[in-house]
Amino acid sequence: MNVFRPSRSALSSSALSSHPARRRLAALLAVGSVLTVTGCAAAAEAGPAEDITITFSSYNYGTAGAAGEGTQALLDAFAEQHPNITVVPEAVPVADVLTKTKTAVAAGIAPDVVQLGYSKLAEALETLPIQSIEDIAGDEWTDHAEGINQALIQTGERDGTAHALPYTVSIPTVFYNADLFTAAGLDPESPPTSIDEVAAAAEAITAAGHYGVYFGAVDSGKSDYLTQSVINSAGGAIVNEGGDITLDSPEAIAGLTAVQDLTTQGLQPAVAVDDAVAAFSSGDLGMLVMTTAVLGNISAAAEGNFELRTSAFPTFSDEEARPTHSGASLVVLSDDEAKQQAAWEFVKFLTSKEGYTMITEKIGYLPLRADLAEDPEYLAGYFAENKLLVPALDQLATLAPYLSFPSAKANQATVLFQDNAVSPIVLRDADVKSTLTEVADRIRDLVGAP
């Protein structure tokens, strides 16, 4: 087998230039954030006077490969339609978004858009001054909102109005490599469509001297979306409908158990998930179970070197796989006018059919207006040549909704379930009754919930 080499996280250097702005990036620089300015910043320092510059926090900008390329040209798009609004994009690690914008909130230097993973929103919600986007949309809003996946913008709800808009969304995916299959003696036509023949493909693989299947439920981003796929897979949840946090549930120790078991019987690697990526992107990996945001990084690795195939979320019980949704949201703090109202033209040109249509073919996440997928206007011929996305565009129909721990401190609990049960569970032999009780217990003290 190949040695596992850690993938290279590539964020974009600093240019500043002499924008009107650049009093204000030194600060954001000065709090750790990590900024570039793109050319747009030239063309409003030279601009007419309605000119107007805001900043946008992403965690996919600057980034190596499509989500950064992908990023870069809708930024593009939006500045050439809209030559009286500069964006400046601010390029922030994605398990720091929250953290960072809480520090520049305190230091009077927030972001006037930021990209905010779904993880993190419950708590921002509660500790940010995010500004009611449905409000600062006005009469646009009716329009602008039809089409949208309504669960997802209820998912970005406070006081009655929507404070999110969905930006960019996916679900896990099994991507597999049809060559290995080959080798391995099964059939790529028929993938494994449950936890049971997951296991007994990886077993063949690894047979065949490669490794079987990785799991990305230790999240880099301190997300939970993969590990909420598994646990809701087999019949459990994180927290109950009255908020009771149930992680320990007897459905949720049968999902954790059956990947752990992957690991100990050496099917699965106990690495990181970017190093198992690159061992995917490199052909020694047989399947990779994690995010369709990926796919257009994995795609380019596997393109004259393996036959790239994806199928559907595998079942965990008797009843359907119940994948829930990663990604993030779009949302707003300026409390600025003329600045919400740029920032709104911002987020509108992002969540349209066209804004979503570019992040589809450009970066792999799912469409999120249904009617896109059919529209030869849009992605119907996208769909028609692209495949890959197929099985997961099939159950975002049945897509299970994320679940938020409660209370202000929902995303510290979050990190807490991933870096002291999840972790050492999937990657590493810890008992998983027992850990998953001990952190549930954790997190009831900590979030004040039974």
Given for the second form:
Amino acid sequence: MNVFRPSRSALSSSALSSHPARRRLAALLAVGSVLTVTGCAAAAEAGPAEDITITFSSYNYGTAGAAGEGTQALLDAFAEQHPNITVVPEAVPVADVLTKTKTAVAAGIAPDVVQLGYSKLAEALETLPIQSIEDIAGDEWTDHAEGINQALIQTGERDGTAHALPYTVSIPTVFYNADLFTAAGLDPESPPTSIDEVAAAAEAITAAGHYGVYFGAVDSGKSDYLTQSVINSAGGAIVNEGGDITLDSPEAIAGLTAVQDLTTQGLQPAVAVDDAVAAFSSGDLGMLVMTTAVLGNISAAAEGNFELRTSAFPTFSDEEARPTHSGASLVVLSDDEAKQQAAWEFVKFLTSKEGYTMITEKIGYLPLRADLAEDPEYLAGYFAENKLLVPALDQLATLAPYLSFPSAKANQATVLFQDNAVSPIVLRDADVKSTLTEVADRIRDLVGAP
Amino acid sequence: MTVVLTAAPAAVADSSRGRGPRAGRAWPYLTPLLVLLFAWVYGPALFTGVLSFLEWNLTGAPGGFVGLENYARLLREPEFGQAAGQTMLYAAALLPFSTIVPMFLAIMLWQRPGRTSTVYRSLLFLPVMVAPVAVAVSWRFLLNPLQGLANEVIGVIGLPPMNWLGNPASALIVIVLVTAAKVTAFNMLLYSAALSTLDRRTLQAARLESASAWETTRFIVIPQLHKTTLLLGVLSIVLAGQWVFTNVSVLTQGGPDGVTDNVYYRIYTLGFEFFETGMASAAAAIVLLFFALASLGWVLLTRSNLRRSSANR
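Other form of same protein, the form predicted in complex with its partner chain, not the form predicted on its own:
After this comes the whole thing, all chains and molecules, with the earlier chain placed first.
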């Protein structure tokens, strides 16, 4: 990349301007410099000409395994292409992203770019000084946004402009242990496609002496992406188009009852999601239904241990499955123009074809530009060899939008939903209907929606 | 030197009653400490009190005056009441581990001086030295319901595996026991210090009277430890909720069904997870008021007891 750095000694030396001949030389140099600037500007990528440092708060950075290594690879690649922009990464636990960002904003030390989970985005857009990324990008926006999943871009819109770009996005999928399937007399070539088939497969695996299935609905990051996927697939939604709270609808009750039945029938261990992932990684659990974000770590654990396969999120009714996505977007908080431009260069790289390719190959999130999976220059070869993401990739086209409760208390409402309804229902045999009704009323009261 | 030692207490005594000629001069010497106390303790406490009447999400400018609405909302939501009840349970459950257990451990080690006793005391004290989060994370691995060592151990004696932290019936007990290891170890050290100051004449008298070890412990040692026990008991009741904070945060986040929650973790959740700064401040004000009234009651009770015993003499 060409980076023009004006030489102060060449342009502003008083010695040069004091003599007529020198003045002419100075004028020539100035004209030459202007032409050089124009040429460079045409050839170089847009962005700050001066050296600049920005901070990047990320919950993947610094973690052990594929997510941390992949994020570091992205930072290294960006640093190589943009030597004048220094990105200082800041690690933050996934459950604390909103907390840390808000306290940093309150303390006046807000990070410039933040990897923000979708379950926290609605509240963040209401309460944090998130800049319009579309405005920062200016003329570059249209070309850059073309090809990115539009549903995900719309999720990050506020006041008609995009404030968040999708970064690391995944869809819940069924990871299954083909060896346990075979040992239980099941055919690994025909994985379950509906919740009833999941229950039947789990029963066979449990009878063979292992744990059957685990739906990661009680997410450790307090996200409700899997809960929403279940309710959507059962024909419901947590919020309807008019903004009414509908998490106690008959469809929602039916969906969560189906997941609870797995627990009460002894087919699903009533444990925390981290414990279930550990059990699946060591080959003790037959099926794990959760985000593809764990693919990198699970693949590494399965290697040489058992044959890992994946299948699409199961149906919960006669309709097709409608999982929603989890993962994170990128938002810019900096109000400094130079930092905003540097942040845009960084965000642009992370969400470019190259960035999304690295994110898929190295971490296991889905490619958010539809053409990448078939482009031989990018991910066609990868998907030809790695089939584990294919089921989720196929469901990306029919992705249900991630819904948030209205108001600036969206995150609080989500935590209330997960802690007071989903957790007791899925793990502790709470009465589904009365629990959902009670929590729905509390959320209505909290967010002021009908 | 002797003059100074005898004169100083008299001056302090006079000042404390406010009648001495130097009483007024003491205040300037206390000013630096009072300034720091106001800056770091009373000032923030007052600020918290003010915030409890406002609506503020921390990131924007403080919102409008909402009167007692934050208090009303706090008392309406079931979580705060439950957290208050659980805090009392923690206080009650940790009380024996901060008084009786460390006292008997300290006495046993005191009665058997030597290298073995020193090594044993060091081993018991080890949990205090380890970083709290590291201890909690270790327990998380040990208590993993599917693959943890704890279930392997109880499996050896034929017991079924337990979901230690996911079962409401066991989660609070686990948090108490995990916290108790550290509290007991620390308080054992304080009891050991108290034991080194026992009146040796009464111990020698008991030996001359051929008192048994138990009789000596029961009638001479334990009564002389009553001030230490009283202090540690009060501290335990006041600080139990804070002691369990790290373990609750790492192991259960207040769950399952809120059984491991406590008021301090609830204040943290309201303030730094939900950014309900006004409600968090109201909760902090209620906790402060509760302990202030409890302390006042305790002081009045102690004073009346002292007066009664003086009158009996």
